[in-house]
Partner chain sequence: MCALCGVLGGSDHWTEAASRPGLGSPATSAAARRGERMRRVQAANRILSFYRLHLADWQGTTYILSTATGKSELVDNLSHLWSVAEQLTGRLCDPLDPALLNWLESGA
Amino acid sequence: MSQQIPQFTPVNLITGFLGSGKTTLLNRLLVDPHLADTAVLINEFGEVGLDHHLLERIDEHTVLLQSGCLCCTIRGELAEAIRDLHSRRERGAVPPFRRLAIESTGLADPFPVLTTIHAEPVIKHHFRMSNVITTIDAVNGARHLERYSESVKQLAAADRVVLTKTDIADPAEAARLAERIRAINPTALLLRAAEDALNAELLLAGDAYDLAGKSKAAQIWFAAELREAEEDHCHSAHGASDPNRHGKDIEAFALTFDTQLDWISFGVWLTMVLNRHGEKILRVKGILQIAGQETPVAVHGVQHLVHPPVHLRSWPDADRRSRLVFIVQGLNRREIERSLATFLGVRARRAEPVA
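Assuming the form predicted on its own, can you produce the structure of this chain alone?
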């Protein structure tokens, strides 16, 4: 087995703001035979993980992190997950993967991830950063760059930038966003998900991650995180979790329903909610049990935009309840629950917000 495993396993980070298409891109890449020996780490912001259910390929290579975002607040967990994968590979407990892909939450600062790979004592002797792929939404990307520093950092760290949703975006706005992308990161390869033939070789292959070609700001962010990692300040000073890492007004919560939902009524409700509160709803996603359907329907919404539903081939597990996850900013979850009860006549089971 040792001959099959590279001395330094390449690591690809797939990042991008909420709803920009990371999971869709990863799902698209995982069907490529070149990635048959790739392990995947998926991180989600929120109390309930759904993205791993929306990937078609779920097997022993796929690991889900659910403690928050891939940032310094859980640097220890990220390192532990990678070390555990390496140990299982050495013991033959998992197939001998030759590449590791990390899909980070849309609220993640990418630089703590990069410094973890670079500086963690065990990891740096067995893994190396290959490149960073950042997805950016042509419909909402300009707004995200203006409002969220994480979006700017994700773009600044990128080797490959995949502009998504150009097929539904205003062409002039997409062109202006492309100019903004090139201004922030002129060295990254800019691709369009709707027009370009994306494949694993184009996106994932490459030399070791080189910060020298990145902007001065990116180098400063990396150096600051590296100092923090080396001093272990983040883990010892802040503990295992910092709920306000992304601001006190950003909250993730999950709603579950035991009863089947009427698809037309639900669609009207979701459209109305996003129309009224779209600026405050950073992301909504879910798996629904629809009346008259044997298999679930996956739904996605980003601010005012509702994407076409996806009919999954099967339920991901034995749980047949409908599940909705919201990531909101400055919006009280009770408003969502009240509108559900009023419009659909259903009451959701509640879970506590992420701490």
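What would the structure be for the form predicted in complex with the partner chain, given that what you showed me was the form predicted on its own?
A single chain, with no partners or molecules, comes next.
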């Protein structure tokens, strides 16, 4: 293998509902020099490969997936496409790309894509999941979140949310939607496509695996969004917004623990919860102070899938408490809190925001 090829090639998933601006975003990112060595897999949905024709960078890096919807029919094809790319890179038939971006169809639940990267026997030894980027359009996004569970799953799985079409949407409506996005997924970095300078590094890099070495990345990944979650989450989930409008009992909340946690008991608890309630736990993301460890461990899961825990070299900030964010659908915060506290023999508390 060439020296230039990373041991595990990061994979970015760009997802978002139909017409929410995935391809526009991809087009915008692909001109960024940071992405010069990125291979792009796009999914050709329907008979007309519109996405393909809109995409400027179609070359040997691009493999078109020829059939239907990523969530149910293409998983095998996706695996095959990635394996094929890997094989061609090894043979030197394509330039040695260092990152892979996958654009999914608007109707796909991102979970099968994540599991394909995580569990496929060949792929898991050469690729690793990086950020999930979800586009939500400011004009239709609220309606999509209300009506389509796929849209909610795409948002819950996101590490970066790009709110698109803010330039043509009613500003008040866009602000309400942004609030709602924050309430459903307080851990993702929210960007506005029209106003914010989007660069490839901000969107694609700085994922959980980069945390091991960089405390700055860890801060971005975790700290700011989490505090907001702690501060305002309970209102948005229980108070201000109407639970029916809020979309199928979705709630995000943060639990914090002052004491060190036992890693083994945490593993027993989380596996048991995911076995029984994995469908309802859209997201778990946290930083844990583990007994016997000086530095924290980051955990990160989407539905049934838990990524390998990441050991951080240092804490992202002065706060040494364990913090866990859950995005759940139809589960009760108090029940989860009580269960975790009982299993671990510790007491959770509502944390005050840190200055």
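Remember, predicted model here, so these are calculated numbers, not experimental data. Residue numbers count along the first chain shown, from 1. For clarity, a rigid core is taken as the largest C-alpha set superposing within 1.5 Å between two forms.
With the core held fixed, S265 shows a CA shift of 2 Å or greater between these two forms. Taking 2 Å as the criterion, Q329 counts as shifted between these two forms: its C-alpha moves by at least this amount when the rigid core is aligned.
Superposition of the core reveals a Cα shift of less than 2 Å for R28 between these two forms. Note on G301: its Cα is shifted 34.7 Å between these two forms, core used for superposition.
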